[in-house]
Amino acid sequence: MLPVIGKSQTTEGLFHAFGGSGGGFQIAPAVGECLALQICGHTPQVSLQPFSIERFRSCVHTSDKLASEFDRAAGS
């Protein structure tokens, strides 16, 4: 439900912005000011850690609910 923003991982020198939805409209100055400061080399005031594209290398813990309902063999 975030959007991911910050630098990347992988590719030196490339920075990530996507996934704001709606939302992102509201933010994207704020969004803007705080990749600026980082590919200037600054830190910005406000933490993108919450943003990091790393939060999707962390264990994802599967729901029965989900699961039943999408991983059903198809004609079942």
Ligand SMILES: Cc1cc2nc3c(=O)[nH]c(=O)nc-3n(C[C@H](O)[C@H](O)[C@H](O)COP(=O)(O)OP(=O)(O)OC[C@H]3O[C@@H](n4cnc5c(N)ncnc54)[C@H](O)[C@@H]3O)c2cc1C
Given for the second form:
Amino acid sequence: MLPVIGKSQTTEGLFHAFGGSGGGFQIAPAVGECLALQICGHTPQVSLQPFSIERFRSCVHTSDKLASEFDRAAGS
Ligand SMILES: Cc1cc2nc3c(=O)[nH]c(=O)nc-3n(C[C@H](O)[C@H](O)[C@H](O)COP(=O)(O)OP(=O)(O)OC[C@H]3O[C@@H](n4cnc5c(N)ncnc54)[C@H](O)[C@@H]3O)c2cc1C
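Next block: the form predicted in complex with the ligand, after the form predicted alone:
First the chain shown before, then all remaining chains and molecules of the complex.
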């Protein structure tokens, strides 16, 4: 339930900004600013590490709160 924002780990020149889920409009200005800085070779003030596509390479840890909300939505 966290968006993917930042550099592709496999393809030079490709940047991701997707998975905004139910809050994508609200965070769009900040996402645009951070991504623009990264594309121009600068480091955004906010770390994009938690939003990296890289996180799907290993085990994804989900908080109990999010897990229970997702399970409830899925009807289990
Ligand atoms: C009912 C609803 C209510 C919402 N309410 C809110 C709200 O109140 N506040 C809020 O902050 N967020 C809200 N959101 C979430 C917000 O709409 C999304 O997070 C945001 O639109 C995501 O933007 P995006 O540009 O990443 O993706 P999208 O808006 O999904 O844009 C992706 C685009 O890529 C196109 N596309 C897909 N595949 C391809 C392809 N292969 N080739 C070419 N084009 C392609 C699609 O047609 C689409 O135009 C709501 C979402 C829904 C569904």
